[in-house]
Amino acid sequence: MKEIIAATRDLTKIYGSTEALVHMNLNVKRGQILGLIGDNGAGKTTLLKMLAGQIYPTRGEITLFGAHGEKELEKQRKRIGTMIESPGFYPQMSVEGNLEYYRIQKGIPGKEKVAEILKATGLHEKRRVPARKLSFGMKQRLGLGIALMGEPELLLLDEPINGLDPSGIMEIREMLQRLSGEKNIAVILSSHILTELEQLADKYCFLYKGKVLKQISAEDLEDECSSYIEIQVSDPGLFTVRMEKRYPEQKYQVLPDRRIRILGEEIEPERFSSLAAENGIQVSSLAVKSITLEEYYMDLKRGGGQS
């Protein structure tokens, strides 16, 4: 069993009138990846914020490495790289000497873990540039360099392949993977490209307006994102009726524009053109799909989801 190294209770964050975030229960395990899902407002920095120390509950509790208590988390933080909403790095000062500044901060021997991080950011051939200068993907980059600085144990990381392109996006998502593989660090990120999420974390939570609708494992959403079967046709109102009677137990849900969405898995396609023929019904278009990840979050948001 992996140690659970960021935990919340009741987390909760009130401004004024504003629910940001309430009730929040959750748990991360070391090596562990965690994606927030949820549109702007939804609660995700808050609690970014709230686990760096960068903002305090209005009630609930937070455990870092098995600590609670201001006095107590403030020396865990140490243990905790950020980089939430921008970067934070001094415009005038080059890449390296931004890196430089951070390692020195932070006590870190050994100018060494400077080039160290160069490389794995891909931040090797921009080390003499300003950082104002930088586009916006390397200042992406470089604040998660500064970010891994001290060898972190918990990456906190607000959207951070945003502005990057797909090289540079795959780039970080290959470095998150072996840091959590190979260094069990745990990581906490929000993103706004879905896609990507799915190929990264092994943990979701769904927010809305707040509040969390769900928390589920990746190898359990994956079985529930199971394929499934969208039919077009003429008559949806007969098919249906005529698919209830040939197979009582089938699942499915009735689409707008004449669509009809089949679940359950390893359903064949060609018994439903037949029963579409069989009744005289037009079959305009018919395919096997998959439930995206961005799907799977509406009909959370549709249907209030459960945490």
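These numbers were taken from a predicted model, which means no experiment stands behind them. Positions refer to the first chain, counted from 1. Think of the rigid core as the biggest set of C-alphas that the two forms share within 1.5 Å after superposition. First, how it differs from the form predicted together with the partner chain.
- Residue displacement note: Pro256 has its CA displaced by at least 2 Å between these two forms (rigid core superposed).
- Shown in the overlay between these two forms, fitted on the rigid core, is a CA shift at Leu99 smaller than 2 Å.
- With the core superposed, Gly237 shows a C-alpha displacement of at least 2 Å between these two forms.
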The other form holds:
Amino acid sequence: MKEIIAATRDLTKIYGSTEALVHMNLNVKRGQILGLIGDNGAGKTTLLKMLAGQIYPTRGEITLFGAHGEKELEKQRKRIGTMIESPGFYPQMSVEGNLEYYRIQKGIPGKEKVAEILKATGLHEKRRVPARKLSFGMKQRLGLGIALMGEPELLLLDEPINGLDPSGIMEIREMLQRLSGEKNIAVILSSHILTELEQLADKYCFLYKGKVLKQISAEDLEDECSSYIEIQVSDPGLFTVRMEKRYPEQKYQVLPDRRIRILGEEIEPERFSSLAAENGIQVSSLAVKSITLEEYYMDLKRGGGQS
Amino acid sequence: MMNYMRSEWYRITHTKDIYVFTGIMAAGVLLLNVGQYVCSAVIPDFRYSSVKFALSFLTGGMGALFLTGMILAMVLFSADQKNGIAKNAVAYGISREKLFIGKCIVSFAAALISMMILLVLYIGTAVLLLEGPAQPYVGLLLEGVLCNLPAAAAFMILAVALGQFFEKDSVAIVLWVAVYYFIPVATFMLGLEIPALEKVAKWMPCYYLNFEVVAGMSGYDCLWSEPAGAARCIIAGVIGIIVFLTAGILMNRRKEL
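To test you: the structure above is the form predicted on its own. What is the structure of the form predicted together with the partner chain?
Next comes the full complex, this chain leading.
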């Protein structure tokens, strides 16, 4: 069983009358990549900032590497790498200078570490360029480089692939997968690019307006998203009653426009078209589909629970 | 904290800010002394081309030390919040208190080096180019700088504290001016009615530097010439360091970034 390196219990942050994050319970294990999914204002950045100690929780507790309490957390944060909101660097300093600044700050011996990071982030050719002159994507790379300085055991990344070109996205994805796989680094990252998260994360946390909608492992999500039948019928109420009677274990969701999503593995469309015909229910359409991460999130947002 | 201070020192010495600041100040100092020298060469009977007059600017205006200290602190650290540097430092396990104290130490060290260069230039060009005896004016100036150094450090700490707490530099500067100038003036005014406040005002640098120091062509009368006056400057400075350091720690310890 892998060690839990970051955990929150009942973590809550309230600004005035606004609940930025409420009752967040979370466990992140070593080597795990947790994807935070949510709209703007869902609480993703608030969570990352609390974990990084940049803001204080209104209630609840944070545990990092088994330690909690402000002073202990401060010590443990030396084992963390972050890029939250925007990459933090001195614009007038060169790329190399910024990395050297953080190398000294983190107490990492050996200047060769800077060269390693420059190579890993693809910034070697830009090492003498002032950070302010970098493109947006290059600045993101520098931010990631700073986060990676000192071989962190936990990475907190807020929209790390924002502004990167396709090859940059691929490189960062491969780098994070390598860090997680080979070096057992845990990563908590948020992204609006859900297709990217889908390829990276092994656990997801769906947030909406400061509340956790669902936490699910990638395997479970795959099961839930694997495939489904979407059937449009003349009388969804009657159809679901008949379906529950004949197939009591069958999971389904009622969608707008008289559509019903029938979930589960190895489901046969014929069974449901026959069921409709037997009960005099007209079928307008029937198709086998699979749920994308975006659809899954939108369903959660709409409150589409599964029976 | 040592690593943080070392990284800041690396940053300060590898960016232009401190050099530009010192360069501009040095240009001002040179302009002052060389200007007087040139004037003495072209204007017959020019009375002001003397070491006594040249050094009276800083001896009689020690407040300049405080002001330049504040400006330097702002120059060195104003970008910290805007660029997310402070956020990163906290995320890497440096407490807000250590961040603040580290900034105070590093900025004071940078200011001290910058000041020493400027003093050498200021006194050196005055003695080399201008007329009249160097003593006791050089001695009074150096004594004044030494006696007022703790207070200058205190007001630099105040600038760092305000700069770290307020996102806008303008707010920090206005509050700094209020603490340095308006509060002593208000205390002095109220002291005209309430004697206890007058005693308090006498310990404020703005008060004693304005009312108890005279330097110019007519002569020098410096508070720090007497041991009691020198002690007052030093004690006031030490009290200032304690007060502003405590205030800075309290202000910034729960600051959200």
